[in-house]
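Here you get one chain, nothing else, as structure tokens; it is the form predicted on its own.
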Amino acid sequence: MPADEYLELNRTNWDSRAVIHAQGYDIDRLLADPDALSAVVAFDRPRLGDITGLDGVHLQCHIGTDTLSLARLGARMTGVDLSGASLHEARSLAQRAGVDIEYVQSDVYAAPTALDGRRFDLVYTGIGAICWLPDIRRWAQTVADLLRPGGRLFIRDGHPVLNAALAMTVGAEHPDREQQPWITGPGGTTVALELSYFERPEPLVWSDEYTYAGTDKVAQPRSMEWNHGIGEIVTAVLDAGLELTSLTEHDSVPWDALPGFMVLDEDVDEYRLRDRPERLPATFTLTARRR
């Protein structure tokens, strides 16, 4: 694969999305309301902490929901994100609700040169986004040299156990259901890890005609993701220098991950395992600091 083909394939896919994603993501309720959060920061805040006057970036920032909402939060916010499409949606929203947010256009890595060197206090990665990157060490050792002295690293995004899950049905019995009768039976679906948990340095091609927000078709379907595990994450935020300073996993996701098998609990709008979530670790939050 050249370098740089999976920075084309996934721009225009997400340029694409753009458009539908902005008729969605309760952008009339941000709007609405100047207090308002989108739904993924406000389950982020009681981890996130106080941000009130940190100089932040988002990277993968998409239409900049989330980054709207953290500088409704306090911070003084830089988004950035490969998608121009994306981008022009994010500053119509800021525009719109009178935030001053800078947005660049830039793939993660060449992050630090786009910004001119500098630093942050903060750098925020939301959900779904560092499947599109195809080197977890290099992301880690980016977000290092974006950071302060001192400044820190908070994530939040798909559990690699739920990227790597596909829904299966059982062809046979296991003997262990005679003592754990909870287990599938034949005939039954369920959750099975049919994906790589593990990075590997061929990507996951896909082709998704809709987009997991709208109902309109996207016009370039394709796009190319990796998975990272979590022992790959941790060792890479660790080898880039940076304290890491918690890792929570939790059951539930913002999603509808798994179609026909999880349900959305209205509390924090997130989605679980309709049966035995306790099953599956299908996101996880991240904190590390930079010395």
Ligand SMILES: C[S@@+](CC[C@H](N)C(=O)[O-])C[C@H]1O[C@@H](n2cnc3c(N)ncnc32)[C@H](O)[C@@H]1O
The other form holds:
Amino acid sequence: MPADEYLELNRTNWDSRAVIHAQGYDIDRLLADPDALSAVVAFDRPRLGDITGLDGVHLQCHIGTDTLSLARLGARMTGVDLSGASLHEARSLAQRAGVDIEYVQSDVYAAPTALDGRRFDLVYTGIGAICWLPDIRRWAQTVADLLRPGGRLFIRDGHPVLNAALAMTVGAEHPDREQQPWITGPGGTTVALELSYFERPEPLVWSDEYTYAGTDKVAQPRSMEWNHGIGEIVTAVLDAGLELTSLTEHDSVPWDALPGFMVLDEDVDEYRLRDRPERLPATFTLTARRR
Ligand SMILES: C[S@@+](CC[C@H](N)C(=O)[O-])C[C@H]1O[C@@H](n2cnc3c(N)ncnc32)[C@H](O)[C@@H]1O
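Could you give the coordinates for the form predicted in complex with the ligand, as opposed to the form predicted on its own above?
First the chain shown before, then all remaining chains and molecules of the complex.
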């Protein structure tokens, strides 16, 4: 695969999704109330702390709903994304909300150059972000390059265990079910680890006609993804010279990641396994500080 083939494929995939997501995301609610926050940022708020007056960059900001929410919490925000169509929607949202946000089109790895070497107090990213990047160590070094000394990273993203999981039908009786009767029996459906948990050099190639928000078909359905294990993420962050300040695993995720198996918790607008949610880490929050 030529080095940037994945960038072109993923950029056109996200361009196709942006128009659909502009209808499918909760934009009317954000515009109706100048204090409203996206469900993602509302979930993050207790761990995010006070961001008033910070210079923040939102990597892989997509159509800018979370970027706008961070600006509403008082940060001066810049959003970076590969997809021009996503940024078109993000600029339109910021303008309609009357909030000043700078948006820059760039691959994450090229962000320090695209942002002219500017440094930030906060790098915020996540919710379906790092799975589009082949090399987690390069990502962590990019984050370190974007932070001022004392600046911090905040990421909440899909958990690599969730990214490795698929729903499957159980074929045979498991001997341990005699002792642990809640184990799924023959004919039942359960969650199995079928995809890579650890980072692999080769991408996982998908072709999905529909996206997770909105109802229209995606014009360019192909994309390439990579998974990164929790240990790989933490080690990459530490090796980039950042100090780990917290790592929390959550049993919920903002999108219906395993359709038919998850239920919506309306209090937080997140999905978790209907049956025994304690089995599956669905997202994680990692915070770190540049020394
Ligand atoms: C699921 S969205 C991320 C999220 C945001 N949390 C949201 O849901 O609005 C993924 C975003 O990553 C962007 N993206 C994918 N690969 C990228 C790359 N290499 N550099 C910058 N942005 C990238 C896509 O264009 C897309 O807007």
